[in-house]
Structure formats: structure tokens, C-alpha cells
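Take a look at this single chain, the form predicted alone, given in C-alpha cells.
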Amino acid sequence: MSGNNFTVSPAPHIRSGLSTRAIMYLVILALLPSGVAGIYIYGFSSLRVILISMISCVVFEAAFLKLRNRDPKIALDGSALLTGLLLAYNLPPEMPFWLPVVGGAVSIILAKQIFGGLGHNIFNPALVGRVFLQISWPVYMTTWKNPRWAVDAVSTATPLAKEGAPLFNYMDLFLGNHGGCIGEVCILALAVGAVFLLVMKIISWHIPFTFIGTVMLLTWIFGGDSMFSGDFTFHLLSGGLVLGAFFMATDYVTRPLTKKGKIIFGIGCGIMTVVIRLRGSYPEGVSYAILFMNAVVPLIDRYTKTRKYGLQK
């Protein structure tokens, strides 16, 4: 206020002490243990994929911002780096160098910048890139590398594959001693990052816990040879459930705004994941489930919006 004049600005009027840039780099920090684990498990081929993916996303973001006559330095706000890191974490460690480049282009240009940039995209950019690569080059995206200390260099079986499931015990799954995507295999490392985000209040419990809880409940009921005999622990530790629930479904832009909406979103993601895992042609359904629920977010927000302050029916 200056004299008798009030300075009025658009909502929101209550702001967080953390900037968008700070939040992005804190999430990247939380993801580092999983990346280190992926490099340790599969070797430096994982580091190559991670670096190519992150650099590609930043370059494409800067180039497209330049075409839109905007400051290319915005590409260093951390969002493009985070997209590249998450995309790499959803890729196998052995693939041609051009595949992460194509994935980065799709993630940044088609899934983010075309919609108007950060804050305007409907779908999670990294998952759009991952699904595009999965559909376009399924052989590359389903050729898995065993841990570097294994006898065979490459294996086509992952824990979620029907032929691969009996080969792994819970400890192998928890520590990442099996084939899979770079950033999803080591549940221990992902749990460390998830706890960090929860303690820092970067994310809340609503989406990840309802997402994971729904998957565990439904796989226990319907995932076995008879009702209530499914191995829900196996489904918790396999695939990209933990990575997706804590680091992608909680994306600020593509998640619901209200607590009730987040719970609905998490339950919907869990149901879709279980349907695809148990009845679909793909062994994994986390990416598709999150993208499907991203499309439903405007509807969820509409019917779970809070009552306006002072409004009475």
C-alpha cells in the first residue's frame, strides 16, 4: 500500500518460499540416488543415456523458446533437466544414442512447448516421450540389460514378464538386481528420494500412497490364481510403480489441485495400472495409467473444487 492507494495483483496472494526453479532442483536431487544406483547396477551405459536425454531436453527447450521469441535461458529453470532425467529413468540402459534424443524432442516440443510451456501442458512430458518411444521402437524399449555382474549381458525378461516373474526374490527386486529401466529398478534408492520429498513437503502423501495402496489391494484380490491370493508385494517392488507414484504422478502441472482430487487421481492411476498389468497386452501399465488420468484432471478439479470463501448455498 502506498498512501491511500492499494497495490492489487492477481491471485494467488499466498506464496511459497520455494521458487519453481528451487522445487525442480530439489526433485532432481531426490532422484540422484536412483540414478547412481542405475549406473552402479548396469554400468556407464546408463550414464550415457541419462546425459544424452538431459542435454537433449535442455537444447530442444532453448531452441523452441528462441523460436517463440522468448529468453532461451528459461531452459535452465530446471524443468527441462527434470524432464530429461525422468525420461532417461524410464528407458533401458542399452539403446542407440539417437533414441533419447528423439524422446527428448517429443517430450519437450510435442508434450510441453506446443501447449504453451511450463504450467500449461496437459500430460507429463517425460511419460509422453517414453510412450512414444515404446510404440515406435518396441524392440529397443524391451531389450533389457542384466546387472553388470550377471553372466549374460542382455536379457529379454523383466520381473513383470510372466516368464520372468518366478526368477526374482523380494530382495533382488528391492535392490534392483534384475533387468529393467535405469531409474525404476532400485526401490531402496527411490524410497530415499521419496522420503526426502515428503519431509521437504515438495509432495504430499495423497497421490503416491493411494496409487500404491490401490495397486497392492487390487493385485492381492485379483492377481492370484484365486481371489485374495495375489502377491501384492511383488507388484509393489516390480516395474515403475514407485518411480511413477512418487516422482511423476505428483507432477505439479498435471495433477489435481485439491486433496480430495489427488486421492481420486491416485486411485484412478492404481486401477488403470492393475487392469493393464493383469489384463492388458503390456506387462507394465504405470505410464499409460498416469497419462490417462492426466487427461481426467480438469474434470476432477471441476467436481472437487473447494467452496469459495464466504459463499453460502
The other form holds:
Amino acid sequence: MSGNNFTVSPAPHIRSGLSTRAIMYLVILALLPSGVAGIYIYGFSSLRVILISMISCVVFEAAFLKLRNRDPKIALDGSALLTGLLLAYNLPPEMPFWLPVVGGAVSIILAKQIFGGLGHNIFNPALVGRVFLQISWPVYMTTWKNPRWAVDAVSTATPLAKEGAPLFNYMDLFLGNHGGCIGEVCILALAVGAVFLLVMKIISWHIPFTFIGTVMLLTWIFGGDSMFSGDFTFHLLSGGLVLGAFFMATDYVTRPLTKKGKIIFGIGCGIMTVVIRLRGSYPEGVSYAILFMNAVVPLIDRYTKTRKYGLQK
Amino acid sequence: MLRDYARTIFFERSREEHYMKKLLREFSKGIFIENPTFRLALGLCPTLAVSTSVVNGFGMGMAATFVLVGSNIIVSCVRKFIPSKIRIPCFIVIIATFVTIVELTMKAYFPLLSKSLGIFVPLIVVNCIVLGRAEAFASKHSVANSVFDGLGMGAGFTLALVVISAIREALGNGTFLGLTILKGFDPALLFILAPGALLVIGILIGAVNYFTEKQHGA
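Show the form predicted together with its partner chain, please, because up to now only the form predicted alone has appeared in this conversation.
Zooming out: every chain and molecule, the one shown earlier first.
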């Protein structure tokens, strides 16, 4: 999967040295700056959420593997850790301790193991866990915490939930000086991780750039009071768009295989996000958009099936 | 002479026993082996919609059982007179009659239940369990068999609804029959919403399949 010249396609295949475990740990490494930023901004309660979420994911993975008569050591392959980390990044920094535990159980058992474990899940496990918590306990999931620099910060909701003109300047949004989920606030830290993944060729540009591009284009056209006057920078910098586009929509298991498929996937995610953000009843739509497009991936894959090697049309 | 008589009585009795056993089998198959919800996956639409509380689930199950038994009896009675080409409209008319009876009775005596079940009571007309039993069973079997088939299927449907709605009400609302189960328990709202219904039904069907397979495998 590394190297520009290779695409995932029908045989013949060339083996690369990169194992699933290595990829998982590299993605976790890329996510670390954002976690550090989240802990720095919101204090140690966010570290607690991250740790509980990661530990419970690994424990549930090991327990369920045992139940399925598989080697429980597979739970240490990094995928459960990554799921736990991504789940925590999508949670507010302060919440009852059992909430991340339930989220981890839903992510690992309902979204992953029931479908057959790593590589077989249709939906992104971390997002399923987050959406489950979001629908089940909306009060806990929308109780935000003030950032450390807050002198006059608005403590009620994420910027997206605010009615009318946003009070935030772009620098605050970029650095994460506002209420939000642990891992989504500091765009700077996320960008560092994203660049790392792109340089290491763990992810390709297709999904994140088409996703973000579609969101910016559509919010520019439809986001304002009149056509072509929307504040697209605000929509780029707020909410979970950057986290979702670079780290969750690109999940190897739940994305399309071909380049063309990835572009369709990214555009679809963008359209769904904008529709939910601007017209839906929820302020944020990234997680629902990605889950929705996850469901469509088999269709996209069928539509963009590549020609078999050596086969004439 | 006497021996012949004794033999006749014996055979009569064993035939009767055999007959009763067959009826009982028609009844019991609906509850587990051919449970309409968990095994045949029929009637899922009302199951998803009304299983938000045990009261709703039980009421819906009872209403459907009444319609099932009634329509099974009538369809079985007239099975030899209905031309096969127009049998489905005939079944629907018969079913609709019983649904109207249920609907009006419920409105008169259980107005609250009727209000919370809403559109799903008149929709029993198109419930595929009812039409399915009329087509697959009652139009081919005797009245007695059809009665027991309807009772069994109704009981199976009611059982499934009560189990599903008990889980959903307990997890989603923290109550059973409206009484709080555990103080301090934060109910997960998701379970009384639509995704909760799909999750619970999916997991229950999986569990039923798992145990059935285990039983047959052993």
C-alpha cells in the first residue's frame, strides 16, 4: 500500500513491508499531537476520557475474541487502541466515567466484532460508538468545557451550534480556543498529523481533499444569507471536519478501494455533511455523513470495479 | 365380538390422541420453531414501530392474535368456495373485517392504548403474518387446525413483541410496565428510538439462530 505506483486492485499483487500493526501504530502516532493539544486545552479530564476509552476498547476486543475462540492477543494489533483513541477524540472532555466504557463496548462489539472483527466491519467502529452515545445521552454529549485560555469564552456549545454570526476569530478556531470534542479542536495539531500520514503515504489525498473541498465549496455557495457568501473558512475550522476527513473517512476497512471510488466517497461525505450542518436538526454532521457513505461503499466499489490484469474489454 | 369392540375403542382413542397431538403441534410451532418474528422474519414493521413499551407490545400482540384466529377460521371455512384467482382480495376483505372489530373495540374500551398504537392497529390489515397464515395455512387446512395455528402464531408474535419491548423499555426508559427498575440508572435514549429497535431485533434473531443451530448440531 505504500508507493505511488501501486493501487489496490485485482491480482497480481506486490507485497509491501508495511503490516496492519505498523499502519495502526503510525496512525496513532499521527493522532498524538492532537491528543496532547486536547489535554493541554481542557486539562486532565480529557486524558481520563482518552485512557478509559482506549483501555475499555482493548479489553472488550480481547474478551470478545476469546468468546469467538480466537487468540485474544490479536487485540493488541493496534486497531482496538486506534478505535478507542478516535472514539475519545470525538467525545467532550468531561463526562461520567462509564460513558466512554459504553462507547467502547458499542464500538468494538456492535460495530466490529459482530461483523467478524478487523477487516469485516461495514461502519467505522469509533463513529458508531460516538453516534450511539450522542443519540442515547444527548445531555452528556453536549456539555462542553471551557478552554484554558478562556477569559470570555462562550461555554455553551461548539461554535457550530451557535445561532447567528460566530463570535470566534479564525485564529482561535485554528488553535482550538473554544469548546468542543477532545481531538477535534486544535486544527494545527491535526494538520501536523495529517501531513505526517500523507508524507508516509499511509493515506492518499483523494478522500480528505475532496471531502473538505466539497464542504468548503457548498458552504460558500449555500452557507450565507445570500448565494456565494457563506463563511467557508469557519466551516473548515470548526467541528470535526478535519479530524473526520483525514483520520476517519480514510479508515482502510470502510473506504472504497479505487481512486475513482475514493473521490466519489469524499464528495458524498462532503455533501452529506453540508446538508446536515446547514439544514439538519443536528449542528454537526461529519460523523453521520461518514457513516452514511460507509453504507454506500459496497455500491461504489462495484461501480468502480477495475479491469482485471490482462483482460481485454 | 367384544375384542373387536375393544380394538375399535382403542383405535378411536389413539386416533383422538393423535389428533390432539397434531393440534398441539400446530399451536406450539408458532411459538418457537416457526416464530413469526424471530424465525420467519414476518411482521417486522409493526414490531419495530410499537415495541417501545411492554404495554404497547402486549396490546399489539393481542390484537393481532384476535385477527389471526378470526381470519383463519373464516378463510378455512370458505376455502373451498373461493376461486384461487381472487383469493388474495377475499382474504384481505375477511382480515379487514376483523381488524375493524379490533379497532372499534380498542377505541371504545382501551382509548389510551388505541391512541399510542395509532395507525398500526388499522395497519394489521396488511400485516404479512395474518395474510401469510391465511394463504399458507388456513386456505389448505381444516377449521380446527387453523384455529390452533392462528393461536400459536399469535402467541409467538405476542411473545416476541413482549420480549423486544421489555428490553427496549428497560434500556431506553429504565422502566418495566411503567415502573422504574433501578434508581440512578441513566437510560440510553437510543433504545426507544428506531435504531434501538433494529439493534435489539437483530441481536435477538442472531441469538435465536445460534441456539437453534446448536440444538440441531448436537
